[in-house]
Every structure is written in C-alpha cells, then in structure tokens.
Amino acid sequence: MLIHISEIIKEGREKKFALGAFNTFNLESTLGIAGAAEEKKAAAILQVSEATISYAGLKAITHIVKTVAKNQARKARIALHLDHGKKFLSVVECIKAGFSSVMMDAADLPFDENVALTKKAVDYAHKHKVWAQGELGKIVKEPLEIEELRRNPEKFLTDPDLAREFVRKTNVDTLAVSIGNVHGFYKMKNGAPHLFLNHLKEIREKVNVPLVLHGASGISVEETKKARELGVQIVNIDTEIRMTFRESLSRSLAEAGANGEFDPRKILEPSIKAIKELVKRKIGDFGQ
C-alpha cells in the first residue's frame, strides 16, 4: 500500500532500520521493487527521477507506482518520492501528482542560492503536507572527480557546521549528505570509495533530521550498517537496479535469439525477478 513517507520514517526510527529508496523507471522495475517489499512485508521508498519522468511521463509512472502499491503490494508500506529534482516545477508537479516526498537538489549552486531554492521548495511542500529533502556537499560521479575525492575529500564532503545552518534556514525534513558516497557506474567497476564515517558522526551531532545516503550502490553491507548506526535513515539504490535489469535482459535476449522466443512478456519477466531478489537482499541489509 502507498503511505506517507513520515509514517515509514517513524517506523524505521522505532525499529532501528534504514529505509531503502529504490529508483524505478518502468513497469518492470516497479513490479520488482514492490514485489520485494511485499514478500518481505517491508517499508520502502519508490523514487523517480526527472530523467524517468521525461522518459515515461509523470502521470504514467505515478499511476504505475500507485496501482502496483495498491493492488500487488498490500502487505508492504511504500512511499513515493521525487529523486534529485533540479527544477522547482518538478517539485510542484510531483506534489500535485500525489508524491509524499520531494527532493530539491540545488547542491551545485553556491550555499546561499542552495538555501533560497531549497527553502522555496520546502515551503511549497509543507503547505501541501509533503516532506522535502535537500542536499549539501558534492556527491561526485565522474571518474576524475572520484579520484580527486580519494586525494582531497574535504573539497567535496558536507561541512557539518554548514549542514546545521542549512537545516535551520531551509527547514528540510531530510538531508542528503556527501561523506564519500558517489553516484554512477564507474565505482561499480573500480570499487566504491570508503565512507568517511567520522565525518558522518560530526554531521549527526549537529543535525537532527534524518540523513540520506545517496549513491549507495556498491557500498559494502558493513559500511552501510555503520552509516545506519550513525544516523543514516534512508539509503538510495539506483545504479545496481539498472545494472541488474540490463544484465538480466541481456541474458533473456540471448536465450530468445537461440530458441526463437518473441514474447516480450517472457523476455522481460526474468528482469522483474532479478530486481526483486536484489531489493529483497538490500532490504535485509538495511535492517528489516
């Protein structure tokens, strides 16, 4: 079933687990993620990005998530979230579509501009009883930036004192932080950098809202557990879902070519199952 994110954040805090925030991009990924939450009778966040909205259409992907959550995940508790909203219009449209949480990602802007745009999104969200997430610090993706992060982490990490000021000025409900986590596929081939857990501890001491770990694909179970113990309440998984979908689909297409199968439903079904098994494992890793 679909519920407000505040309810499952409260559940996670009381039962000491982190919520997996899993990116969906089509019907198959939604079925896989929701199916995993259903089998585990778990709480989870299904999130969509602006790229997914552009690809699938906001109404289409929203209806897919709502319909699957209502009819095929009745034992699960699912919240719908906008991931990395770069435009205020995206925030507005997703709130109107029924999202219970939205992210205004203005982390690439100077601090004062990040505060101003994030606060605008927060104020609008709160008027509609929706939670809002902000981001502070630079969560890198490109190979050269990742190597620079290893050599000069302070250039990218969230400043604990600025984090406290950011939360106070914007009134965000959740805060995405940079503690050595990185986005994208490069780390999956070359190894994810280690998290700066002492830095996370400093942020936690100065910020009392739930912290969000973006770019968590490829991070070890042990480090994720330590991050959870230090205040991370939401863990985002995107790259591993897309990789799992692609790898499963590649195998299915190869088999279809060999045996003459042409039914797309049969070709795509293994990808649903592969995503479901991945998400079930992640839900367990995060403490449920």
Ligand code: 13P
Second form
Amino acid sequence: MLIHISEIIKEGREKKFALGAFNTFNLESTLGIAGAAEEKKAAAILQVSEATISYAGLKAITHIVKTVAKNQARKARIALHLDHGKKFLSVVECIKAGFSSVMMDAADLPFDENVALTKKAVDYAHKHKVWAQGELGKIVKEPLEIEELRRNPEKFLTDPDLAREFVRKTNVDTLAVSIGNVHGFYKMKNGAPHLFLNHLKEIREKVNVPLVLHGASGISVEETKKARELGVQIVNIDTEIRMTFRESLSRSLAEAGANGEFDPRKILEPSIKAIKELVKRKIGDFGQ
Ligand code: G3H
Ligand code: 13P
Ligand code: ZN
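Please move on to the form predicted together with ligand 13P, as the form predicted alone is already shown.
Okay, now the whole complex, with that chain kicking things off.
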C-alpha cells in the first residue's frame, strides 16, 4: 500500500530499522522493489529523480508506483519520494502529483542560498502536508571529486554546527549528510570511501531530524549498521539497482540471441526478479 513517509519513519524509529530508499526508473524496477517490500512485508521508500521524471514522464512514473503499491504490494508500506530535486518546480509538481516526501537539493549553493531555497520548498511542502528533505555538505559523484574527498574530506563533509543552524532555519523533516558517502558507479570499481562515523556522531548530537545516507551502494553492511545506530534512518540505493538490472538484462539478451526468444516480457522478467532479490537483501541489511 501507499503510505505517508511520516508513518514509516515512525515505524522505523520504533522498530529500530532504517528505511531503504530505492530509486526506480520504470515499470520493471518498480515491480522488483515493490515486490521485495511485499515479500518481506516491509516498509520502503520508492524514489524518483528529475532524470527519471524526464525519461518516463511524471504522471506515468507516479501512476506506476502508486498502482503497483496499491494493487501488488498490499502488505508493504511504500512512500513515494522525489530524490535530488534541484528545481523548486519539481518539488511543486511532485507534491501536486501526490508524493508524500520531496527533496530540495540546493547543496551546491552557498549556505545562505541553500537555506533560502530549501526553506521555500519546506514551507510549500508543509502547506500540503508533505515532508521535505534538505542536503548540507557535498555528496560527490565524479571520479576526480571522489579522489579529492579521499585526500581532503573536510572540504566536503557536513559541518555539525551549520547542520544545526540549517535545520533550525529551514525546518526540514529529514537531512541528507555528507560523511564520506559518495554517489554513483565509480566507487563500485574503486572501493567506497569509509564513512566518518565520529563525524556522524557529532552531527547527531546537534540535529535531531532523521538523517539520510545517500550513496549507500557499495557501503558494507557493518558500516551501514553503525550509521543506523548513530541516527541514519534512511539509506539511499540506486547504483546497485542499475547494475543488477544491466547485468541481468545483458545475460537475458545473450540467451535470447542464442535461443531466438523475442518476447520482451520474457527478456525483462529476470531483471525484475534480480532487483527483487537485491532489494530483499538490502531491506534485511537495514534491519527489517
Ligand atoms: O543520486 C542520484 C541518483 O542516483 C539519481 O541519479 O539523476 O541519474 O537519476 P539520476
Ligand atoms: P548510489 O547510486 O550511490 O547508491 O546513491 C543513491 C542515492 O544517493 C540516491 O539519491
Ligand atoms: Zn543521492
């Protein structure tokens, strides 16, 4: 079923698990993620990025997630979230489409501008009873930035005092933090940087909204567990879903080439199953 994010955050806090926030990009990934939540009778966030909205169309992807959650995942509790909204307009449109949570990602802007844009999004969201996530510190993705983070992490990490000020001034419901975590595929080949757990602890001491760990693909189960114990309540996974989809599809296409299969449903079905298995494992890793 589709549910407001506040309800599953509350459930997570009470039962001491972190919510997996899984990026979906089409029908197959939605069936895989929602199917995993259903089999585990679990709570999960399904999130879409602006790039997915451009690819699939906001109405189409929203209807896919809502309909699958309602009809094919009745025992699961699923919240729909906008991931990395860079434009205020995306926040507005997703709220109008029925998301219960949106992210205003203004982390590239100077602190005061980040505060101003995030506050505008939070105010709009709260007027519509929707939760809003902000980001402070830089969660990098590009290889050169990741190497720079390994050398000079302090350039990128969320400052605990600024985090307190940011939460106070914006009133965000959840906060994405930079604690050594990085986005994307590069780290999967070159080793995910370690999390600065003492830094996370300092942030936790100053901020009491649920913290969000972005870039969690490739982070070990043990580190994620420690992060959970230090206040991380949402763990974002995208890259591992994409890799799983691609690997399964490549195998399927190779087999189809060999045996003459040309029914796209038969070719795509293994990808749904592979994503489902991955997400079931992640939901378990995050404590459900
Ligand atoms: O952190 C970013 C997410 O992985 C979304 O990526 O904008 O390519 O969909 P995307
Ligand atoms: P990864 O792609 O590194 O798993 O990060 C996901 C994410 O943070 C989505 O916002
Ligand atoms: Zn992210």
